[in-house]
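Only one chain is shown below, in structure tokens, and it's the form predicted on its own.
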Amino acid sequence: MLLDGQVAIVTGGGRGIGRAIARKFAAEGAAVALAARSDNELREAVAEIRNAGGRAVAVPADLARETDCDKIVKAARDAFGAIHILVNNAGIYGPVRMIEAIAPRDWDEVLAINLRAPYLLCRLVLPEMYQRKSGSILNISSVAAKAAFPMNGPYTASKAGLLGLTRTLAAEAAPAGVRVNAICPGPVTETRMSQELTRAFADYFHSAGDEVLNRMLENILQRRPQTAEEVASAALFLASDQASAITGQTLNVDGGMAFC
């Protein structure tokens, strides 16, 4: 198994991409600590992993709170003894508005969850990884960080910032044997965020949701959305020793939507 004996934290693990990553990591031998705000979804995800023979623990937490980030790391260590992998996946989209219509408090909330929380969690797990001289951090960004889309200012800023954080951490951590990479998914239409976003854009442009989605898919070479399972497969590769020579990189899992 690719992650046998490893312990992973996966934020936003209750549903969508995070849940798919946690499930795939557990199937490959990792013990997984799943963190998210929704207690019910977390418990369902943990039950799914345990019923399949895996090891998992649920950590209800609000990533916008520094104390909750501390709680996540402590819970993972209490349950499994160490942390080998951190997946910063939790994120919110925020208001679907033009920049001038976005309230500062809404901007701050998106940045707190999407960018500040990964920083907080990294600073908590890196000392252990440095001491052990091994570890892998994976940041889930977005194709929005590489393209020009309207009405997603705080989301795009946070996800682009996450790519910058990835490169800086990779440069700092490489001498100590720790790898840091990122994934930029395209539209994963099975997720709640994607579905809510499609509805919000449809309302704004006074069009049908299918029309908005089809327009987006026209810009993808494969002419289809991506799946949470496809993103999870990429995450497994980057977190495992199969990617032992890869650090500071961003992998687009977008069907051919962005080329940088």
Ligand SMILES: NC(=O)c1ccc[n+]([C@@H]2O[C@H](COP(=O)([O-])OP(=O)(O)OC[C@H]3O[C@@H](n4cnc5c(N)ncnc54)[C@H](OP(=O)(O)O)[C@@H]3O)[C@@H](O)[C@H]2O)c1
The other form holds:
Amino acid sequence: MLLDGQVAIVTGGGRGIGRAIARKFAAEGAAVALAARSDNELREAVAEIRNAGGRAVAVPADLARETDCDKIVKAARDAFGAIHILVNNAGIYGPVRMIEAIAPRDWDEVLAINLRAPYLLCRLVLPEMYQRKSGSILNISSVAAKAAFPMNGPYTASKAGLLGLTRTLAAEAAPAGVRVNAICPGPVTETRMSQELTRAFADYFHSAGDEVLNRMLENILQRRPQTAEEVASAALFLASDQASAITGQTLNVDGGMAFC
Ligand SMILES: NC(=O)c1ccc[n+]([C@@H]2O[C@H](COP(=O)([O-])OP(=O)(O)OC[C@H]3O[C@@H](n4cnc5c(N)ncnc54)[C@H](OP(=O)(O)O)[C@@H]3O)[C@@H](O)[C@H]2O)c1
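Switching from the form predicted on its own: structure of the form predicted together with the named molecule?
After this comes the whole thing, all chains and molecules, with the earlier chain placed first.
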């Protein structure tokens, strides 16, 4: 198993991409600590993993709060004794509006969850990883960080910032044996974020959701959305020793949409 004996924190592990990552990591031998706000979703995800023979704990937490980030790391250590892998997956899309219509508090909320929380969690887990001279951090960014879509200013800024943070962290952590990478998924249409977004764009353009989505899919080489499972497979590769020579990189899991 690729992650035997490892302990991973997966933020946003209650549903969507984070849940698929947590499930896959657990199936490969990792003990996983799942963090999100929705207790019911966390409990379901943990039960699913335990029923399959894996080890998991739920940590209800709001990543916008610094004290909750402390709580997540403490809960993972209390449950499993160490942290070897951190997956900063939790995210919100935020307002689907033009920049001039976005309220500063909405901007701050997106940045707090999508960019500040990964920084807060990294600063909490890195000392332990440095001491052990190993560890892997994975940041879930987005193809939005590499493209030019309208009406997602704070989201894109946060996801592009996350790529910058990935590179800085990789440079700082490499001498201590810790790897830091990012994934940029394309549209993963099965998740709540993606479905809410399709509806918001459809409302804005006064068109059917399918039309908006199909226009986007036409710009993907594979002409199809990606799945949470496909993103989780890439996450497993990058988090595991299979990617031992890979750090500071971004892997686009987008069916051929971005080429940088
Ligand atoms: N779906 C896509 O098309 C797509 C494409 C590119 C990148 N991504 C990225 O992939 C990641 C996962 O997205 P998804 O599509 O799986 O979305 P999702 O189904 O909406 O899941 C988001 C997860 O993040 C958690 N979360 C949100 N705000 C939080 C907060 N303040 N504190 C703690 N947890 C919080 C949510 O739980 P609670 O709401 O219960 O807190 C949920 O578990 C995100 O970073 C997203 O930007 C998604």
